[in-house]
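Here's a solo chain for you in structure tokens, the form predicted alone.
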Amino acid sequence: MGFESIQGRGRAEDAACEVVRALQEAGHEAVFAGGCVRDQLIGLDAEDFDVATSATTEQVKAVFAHAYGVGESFGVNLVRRHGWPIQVATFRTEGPYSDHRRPDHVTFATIEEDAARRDFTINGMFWDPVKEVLIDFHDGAKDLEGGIIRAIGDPVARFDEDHLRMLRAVRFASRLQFEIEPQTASAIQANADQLASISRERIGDEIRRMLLGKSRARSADLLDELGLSTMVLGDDRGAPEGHRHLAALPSELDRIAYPKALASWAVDRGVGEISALVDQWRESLMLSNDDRSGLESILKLHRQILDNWQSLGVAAQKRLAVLPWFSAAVELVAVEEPELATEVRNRIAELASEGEMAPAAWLSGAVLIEAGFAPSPEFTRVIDSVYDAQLEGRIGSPEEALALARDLFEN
């Protein structure tokens, strides 16, 4: 890894550089701060560019007439340049964290004091894009070079300020393929139960970011090793055979695929009673209705395929195969029983080659009423039975569907 110039790699960076230059020309210190410095030093694309400055909120607004406060009590303004929102924060120290999330108050400070209040050494570096100088008070560059996650100062104090930092340590370690240094890891293990004081929304957001990343299996391993998974999920199952289902998932996952990652994690840990697990995880991770529904569907389909696939008839196989999360369930099966997964996929391909898997039904309640049948509780049973016959090719037309319905009602 080299520490050559990290300037000029994209429009967002160009916009942020203009902000830094304008503040410096007005007589203030101004630098890039935090994650954008870390990521670009190791060749990753930064998600956004934050600017830290000696300028107060009022002084920032004097330089940028259209700046507006997004956290003025913390000295934070938003400045737009070429359509890019650039967050500009005044150097600060922080008071006590009574809620273990945000400081009770801040005091504007020097750049060195600002670095000291940050979480990890690799996040405590600054870059001056005008002078092309790295500013590093806590050997963040050395830890970046060595692949180390290390808390700045006393790790117990850092985690006591914001307990969520323990999960952030896991996310950074897995995403970057770094190790958590021993004192920092010990502080996490000793304080894992403090996650109970963190809002479930914040915990759920961190877990989602971990599971959608390509290093999700390592995240899950670290959560177990550090004693965090029990506090996160509300159970102590663990993963007796390792996180092989998580490891088998493709690289990065889109947000919509989150239920697939959750289901993989659940199977690795041992599912037990599906509804109970889904309800527990919904509360623990604050899952959306779609995520909860997807997780439950995948787990139920996974179990049906393992337990019943080979005994199902044509209609039942087709009905399962067209469900939204069926292919995700087959992927889970492929990890533990690859031959069965291959059989399922071959069978679905065979059925698909013979005709439409989910054709429009020839029989409906409206058709039955038009044919003279009085609405009754038997409608659903008859309609389902006729549709099974349609899927299996035992009837070949709407007329035959209605004739079969008459026989079913009579018998």
The other form holds:
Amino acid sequence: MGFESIQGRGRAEDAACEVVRALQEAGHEAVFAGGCVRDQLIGLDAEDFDVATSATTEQVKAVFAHAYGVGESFGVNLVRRHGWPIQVATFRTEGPYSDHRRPDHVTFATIEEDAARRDFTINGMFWDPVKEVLIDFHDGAKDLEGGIIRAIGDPVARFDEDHLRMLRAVRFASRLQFEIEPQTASAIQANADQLASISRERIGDEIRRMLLGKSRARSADLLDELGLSTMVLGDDRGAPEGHRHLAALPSELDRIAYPKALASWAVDRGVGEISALVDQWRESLMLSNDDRSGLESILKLHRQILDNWQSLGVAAQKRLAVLPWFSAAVELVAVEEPELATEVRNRIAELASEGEMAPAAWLSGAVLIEAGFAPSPEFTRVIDSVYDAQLEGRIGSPEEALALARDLFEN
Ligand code: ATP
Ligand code: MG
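The block above covers the form predicted alone; next, return the form predicted in complex with adenosine-5'-triphosphate.
Next comes the full complex, this chain leading.
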């Protein structure tokens, strides 16, 4: 089983193609749908291959014994093929959206109706990998060619049904470097206020995807242009000098670097009081604790470096430099004050070559107690001062550390 499953693990596309073929052989319509068709037509590697079919959930299960329902009320089954999970969804229309994010019910339908429920023309195409034909009811291929994001049907109604589509439009436009078709764009502007009614998790998730992608500065520009950023972030700062910090980030960021992208965006928009901004964004974007504290650390370090770096002593510089996110903060500084950033980097290299940046402290509470001092609130202050002296090289051994502590306690 192990060997065979590794050996049989071809490309996801081949696995999905086999799923389509099996459904067709059982007498059903079956095609690739949506994002994978779009990505393949423009030569991008599709992330996952979704299959759409005329077969009902029960009929899908009759073809694939191991299929299991993942959203059965929506007619979605997951079928595993050579280790690849393939979503198989029954053609459907979607009922009214009374909560503007999930249809109240779905109705099984024709392939044409299934195309009409999809958001944008470029996302509304199907590909039959067996017969090798494109099924394109809404001129998606033409818009793909022309670089256009256009809502399927009446844009105002489509954004009113599901407000999240406004953010999807921005994400696709920036990722593919497409333009949003004018009527689609004005429908977004007209509906922008409605964004507040969708869940913060969904907003946060879309924003994360935008900021981690390399077109993040364009996403931020579009959010401003379309009047969405106020709703997304819960503030109305704007970006007076453009998104130059976002634009300066390296093109690919991993998940870990999300706080760096957030901090860049915040600096572009003007930070003001750091804790107020961080609290606001945490709530608006449902940030995790790690992302929230990363954002806060970067913004604080960025400000400290800009305002104080030159006046800091050796110990204070070392203490800052060893903090997590320090280099991310220096990268932000480099956008507005490149000479200062270079100076900081050179200084750190110099300090690091002279000795460890964050050596183990010679003095601790335990050492003081061992030496006969009774624990007191003074301990922290003395231990900190002695560590500063160690970082600055004013003392050279644990014995000198203890001697300095004695002096400090006496005075
Ligand atoms: P990617 O996964 O690369 O972000 P995608 O187009 O595959 O892009 P998914 O969210 O995976 O996006 O959705 C798959 C397809 O389902 C879309 O291509 C689109 O046809 C349809 N779809 C997804 N979300 C919506 C929505 N909110 N409204 C209408 N159709 C949608
Ligand atoms: Mg997808």
